[in-house]
Each structure stands twice: as structure tokens, then as C-alpha cells.
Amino acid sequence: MSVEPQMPKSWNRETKPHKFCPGCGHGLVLKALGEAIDELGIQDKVVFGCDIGCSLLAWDFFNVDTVQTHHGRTTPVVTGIKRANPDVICIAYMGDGGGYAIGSQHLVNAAARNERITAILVNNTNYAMTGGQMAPTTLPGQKTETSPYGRDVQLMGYPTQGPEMVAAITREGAYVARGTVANLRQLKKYLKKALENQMAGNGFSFVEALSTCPTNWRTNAKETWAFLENEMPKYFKVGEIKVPGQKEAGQDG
């Protein structure tokens, strides 16, 4: 006798399997949002914006209400549609060069509104869908397709801290936290933690999510998991960043 297993509620069964590259992240982070939003019983109170790049690829993965939007334009969509129904929970997910590259502004300024929206950023260090050149978050010598000599931070720059930026510039209430594919129950507790902020009308809610990218990488999965476990934490420290209740910088007492 076999038995179907058990899927959150959120999935929309009809789209499995996932459309990503094996070994690509963005499935483990998806599946971490989706039993947030169960065990938040919040499904049919969600709005599921994604930015293009992979995450578009997220447009039919849950059974909520989605919208896909223009490359970057993804925060401001959903901050429309929770100003316009502020009872409704909207989540913003993109991956890196949607949020720090050309969608860089509207994060910026979604964080220092302190809009009541939960936005979600994958890192993976490069722009993955469009054959793995060098995006915001790409580490220092790392090689990609547009630094093939690997990055040097004298030409280049150095990688963005999103969540060290957001935190810098939002006010009391906000949420803000990087979480790792490599550690999927600390990832879902941060995203229900995000989620939860949100819900309480407290601020803006920001979680980062280091995830793989073995295609554009060209590593094995030992390799694979190496740099994400070991190389990218050196850089993007893990953990939550802000956390509602907190003093600002500077506070007396």
C-alpha cells in the first residue's frame, strides 16, 4: 500500500518538481517559506511577488496569489498592494541582483519607509539565469563569466552586505536576518520570524538567504556545499542582524 506524502498546503502540487538546476538553492528556500506560511495558516491571506531571474521561476510554485513583476520592480509592486490592502501579507522575493543591483533603490527606500512588507533575498553570488557573470554579491577573487581573473575589489568593489545595510537604515520594528540553505531550520525560523513581524504591523522584514549556484559555480556537490558552508559565511556572517525591541545605535540607557 503505498502513501502520498504529505506536502504543505501552500504548494501547488500540479508544478512539482521545481523547474530550477540541480542543486540550485532557491528550491530549499521556497520549501522553508511554504511550511512558514502552514504553520502560519496565513495561506490564503498571501501575496507572492517575484522579481525576474530564477525566482521567476517561483511564479506557479506556491497555490497562493502571485504576481511576477519587471526585473527589480518587485519590492514596489508588493508595497502597492499592501498599501492598497493593508490586510493582505506580502512577500517580495528575488535573488541578488534583483534586490542589490539594479532593484537597489527600491529596497533602500522600502527599508528606510519601514513599509510593512516581507522582502526575501537569495544569494547565490552571481547573476545565474543569464549564464553567471558577476553580481553585487559575488566574493573577492571569486571568477565568474565577467571576472574571469576573479573579482578584484580595487576594480571592482567589494561585495554588498544587504542585511547590514538594511539594518543600518530602518527604524524600530524592522526584522532583519541572513539565513543559509545549509541550515534549513534556522532558515524557516528566521523566515517565520519575518513573516510574523509583518503580521504584527511592525516594520519592514528583511531576510537574506545564502543558497548554491553548482552550474554557474562548476563544482560538484562536495565542492558545492564547501563554499557555502565554508567560504561565503567568512563574508556574509549568518544570524539575525535586527530584531524588533532592539536600541538604535546611538540610544542612551
Second form
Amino acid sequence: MSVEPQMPKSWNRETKPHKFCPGCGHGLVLKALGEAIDELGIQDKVVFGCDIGCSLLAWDFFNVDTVQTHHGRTTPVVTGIKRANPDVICIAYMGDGGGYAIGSQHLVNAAARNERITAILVNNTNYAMTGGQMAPTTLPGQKTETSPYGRDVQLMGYPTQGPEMVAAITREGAYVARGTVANLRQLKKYLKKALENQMAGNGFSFVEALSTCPTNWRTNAKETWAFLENEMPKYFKVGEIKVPGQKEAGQDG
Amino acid sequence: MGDTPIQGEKRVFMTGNEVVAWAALAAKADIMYGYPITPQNEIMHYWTRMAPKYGKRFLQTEDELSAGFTTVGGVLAGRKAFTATAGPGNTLMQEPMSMAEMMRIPTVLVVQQRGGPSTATVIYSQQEVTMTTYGGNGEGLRIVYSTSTHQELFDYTIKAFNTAWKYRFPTFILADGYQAKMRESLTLYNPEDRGIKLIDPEPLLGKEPVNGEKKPTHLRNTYNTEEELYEVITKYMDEYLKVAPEIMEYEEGNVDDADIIVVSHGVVTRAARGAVQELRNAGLKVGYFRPITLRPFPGEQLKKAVVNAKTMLIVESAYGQLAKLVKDAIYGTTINLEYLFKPGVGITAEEIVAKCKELLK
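Switching from the form predicted on its own: structure of the form predicted in complex with its partner chain?
To see the whole picture, the full complex is given below, headed by that same chain.
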């Protein structure tokens, strides 16, 4: 007897099991997103854009309209869609390379213009699809293929703190939070609020999700989880950073 | 707020950039995404002044990459979206346009060529031919109209929207800084009054559910295997080659008995026409051929035009970018090739006359 796995209604069952590596956090972020879409009942209204990098593997992940774009360019494509048809609910889904390196000017300017879209950025501290190179989010001392002796902050600077940057450049109406796949209920809450913020027409919504890459981290299950839960939050504080209507949002964990 | 910006036929005297904005309105374009670069800026200036009166939209993006990709997004959402650029901006636009090629997204891009490479000059050249016809990491699955007068700028900008939406290949208007900035007279018209049917756009994403049910669309430009990509591109190429003869356009004059055929495109054709007229008046057998579509290139028509001629003189404000297209198209013919290349500067009828006389000696 087989037990049917629990999947969000908005998932495309025909493309499951998904194509992400075992232990990858994308599946968890997309599960939280799928449940948020289900609970909001917006499956028929969502346009989901994904980037190049591991996120492109989500091009047929959902039973929602989807477009897979170029590295770093998902934000402008989704902005173009939203501007042309404000009735659809637009999600730009990307990795840390796409959002904080090659596509950073798009993220910055979409945030500054308060585009009514929801950007979700998965932070796994490396360029995973291309084989584990250093990313803007690679932690100090972290070894990658292009920082084989560990990230030297004297040479390469400190990890990009994306939500803090977005919070600093957005004005009233923006929603900014950082969640983690280590706390899925909280992540789902943030994603849902980010979508609701767009639906209310308030402004730019941005959620970073701390995630895992056991393949390129070369970690076993225990070490993977330890890195996610103990190392990453030292630089990347989990919590809501900006909430519309609230002057200074606390970090509610 | 009216739906038809141009009532009846209207004789006007305006700059090329203004003409493009009027043409986009006449073609019922919905939204422009743009980024400033000279010499195309006034397209945005006029569009932003007129568009709100007709319920149209505009977004000024952070760079040309974004202008190109938001245009792609606008088209995906089912709007007639367009953008305009030049020079280094055209270089950046090749990335979004290659996505449009791969996903058959009917984008419209107006290029007002400036000098190159790099920043170079801001006014004029014909140096964006190679990039506009074959830019991007692909096969050049696109349509490029090269205009030579303001009337053509109006006619072909309207046509570009129809071509793009009919064939689903990114479509380009390749003009230049002279056309962008100078004023000349032309007739504005509402295309539908002339029996030109405007093709309605349709959404590729964000379609309304039918009978309460929605079948999602999944678009990608990534393929898992080489064979999978080979199949897709072979199919696209077959479709492109099949429709190419319908799309190709050209103009020729005095070719039948000519010893020399002057080949040029865009504004240089104006000098070529003038030169041929002057040479004919002097009893010299010279004709001209001008491809209007640079991609697909009317190669067979050119071969036919030069069949009795001894020499083909290729004239362009670039160093052989048109010549490359010509040589590729006429491969196998034994005609003598001569060139008048002036990268980044204009060419007068007098210069072409002098060159032809020298060749006829």
C-alpha cells in the first residue's frame, strides 16, 4: 500500500518528484509557497517567474502560469508583466546570485520604484547550479570553488544582507522579511504576507529564504542542518524587517 | 480620451523620433518600456506626452537590459509592448532579444543607430547592422526593417507590430540618428482607414480561466539535452525560412541595363537614388538595389537584379556590415565587387557619382 504524499494543490503533480538535489532547500521553499498560494486561493491568478540557476528547475513546478528567464532578469520580466496587467499576482523567484549579483540593479530599482510584485530570493550562500562558486552571500571563511581557502573578507567583502538593503531603500507599503527552511511555518507566514501585500496593492514585497545546498557544501544531513541553523543566522537575522503600517517592525523570530 | 489618435490623413513636418511615437500610437501599442540613450530619447519624450491621453502606459527602467526584459514581460502579458535604443544600449538589448527569439515573443524594438564601437558618437552611423540582424547567442531568428525616410519610419513602425505578432519573431526597426533628429514632411494616417488590419495581441501568460477552469502555461528557454534544443531550433528555422519570402522587401531602380548596381540601405539609399538619377542624366548605365528587410535578406532578388551587371558597388556608413550580408546572399555569382565604406559618417550623392565614374573609366 502506498501513501499519497501531501502536496500543495497548486503543485504540478506530473513533474514530481522534483528535480532538485536531495537535501536541497528549494523544495521546502516551494512547498511553503505552494501552501501560501493554496490558502490564498490565487492559483489561477498567479504568474510565477523563475531565474537561471537552480531556481530554473521550478519552470514546471507549479500548476500556475510560469516563465523562466535569464540569470538576474526575472525581476524585470515580472515587472513588465505586472505593469502590463496589474490584475495578475506576480512572483519573481530567484537565487542569491540572480538577485544580489548579476540582477542586483534590477532588485534595487524595482524596490526603489515600489513595484507591486513579490520577489522571493533563496539564499544558499553559493552559486549552486554552476558547481558551487562564491556568491554575494558566501559567509566569511566559507570554502567554495572560487574561494578554495575560504572567503577572505579583506579581498571580497562581507556577505550581502539583502532584506536589510531592500528595507533601507523602500518606503511605505513595502514588506520585507527573512525566513528559513528551518522554520517552515514561519516562512509560509512571511510568503503569505508578501503575497497579501501585493494583492492589497501596497508595494514591493521581498522575502529571503535561508536555504541549504548539501551538494556544494559537501555536508551530510547533520552538518547541513548545523550550517543552516547555527552559521547562517549569525549574518542573516531571521524575522520581519519591514511591515506596512508599522514604523519600526520588530524581528519577531 | 479617444481610441484613434489620428483622424483622417494629416500632412505633418516632424522629427523621426516623433514619427515613431505617432506610429506606435497609430499601431495601437499599449505600453513602452524605455531607457534614455541618444539619439532615440524623443521617442520616449513624445510617447510620455501623448500616451496618457489615449490610456497608454510607460515605464522608465534602470537600464536597457531591464527595458528589454520588461518589454518581454509586457508582451507575455498580452500587450503590444515596445522599446527603443541605440549603440551600447542595443548591445545590452541583445540579451532580452535573444530570449524573445527563443520563446517566440513578439517584441518590437526601434534602433536609432549611432556611431560605434562603444560610446563613439551620438548622432549617426549604420554600424548596428550586424548586431541587429545577428546579435545575441542564437541564429538571428528576427525581422529587421531598415528605413530611409520619415514616411517609411511611420509605415514600417506600424507594420513591425503586425509582423511581430503575426510571425512571433522579435521585430526591429533599424533607423539612424539622422532619421531620429531631422525634420521632414510625411503623411500620418490611421492604418485601419487604409485597410491595414491591426493584429490584436493576446496574452501568453495570465489568461483568464475558461468556464472556470485554467490550464497553466509553462514557458522556458532552457533545454535539458542538445537533441531537444536541436529539435526546437530546427523547427523554428524551418518556420522562419518558410515565411521569409512573405516578409522580405526590397526596392530597385534602373537595374535592367545597368553596368553598375549600387547597393545600399537606410538613408544612404537616398544618396544612391540621387546619384543614379544624375548618372543616368549623363547617359551612364547605373542602377540601384536596396534591401528594406536586412533580415531576412532578399538575396534571390538581389542576384536577379545584378545578373546583367558587371560591378556591384556596396555603399554604407559602416565598414562592410551590409557587405557581409550581401556577399553571403550572392555567393556563387561572379560579379565584381567594389566598396564605398564610410563608417560613422554620412554619404552624399556626389561621392557615389564620383566613385561610379571612376569605376566606369
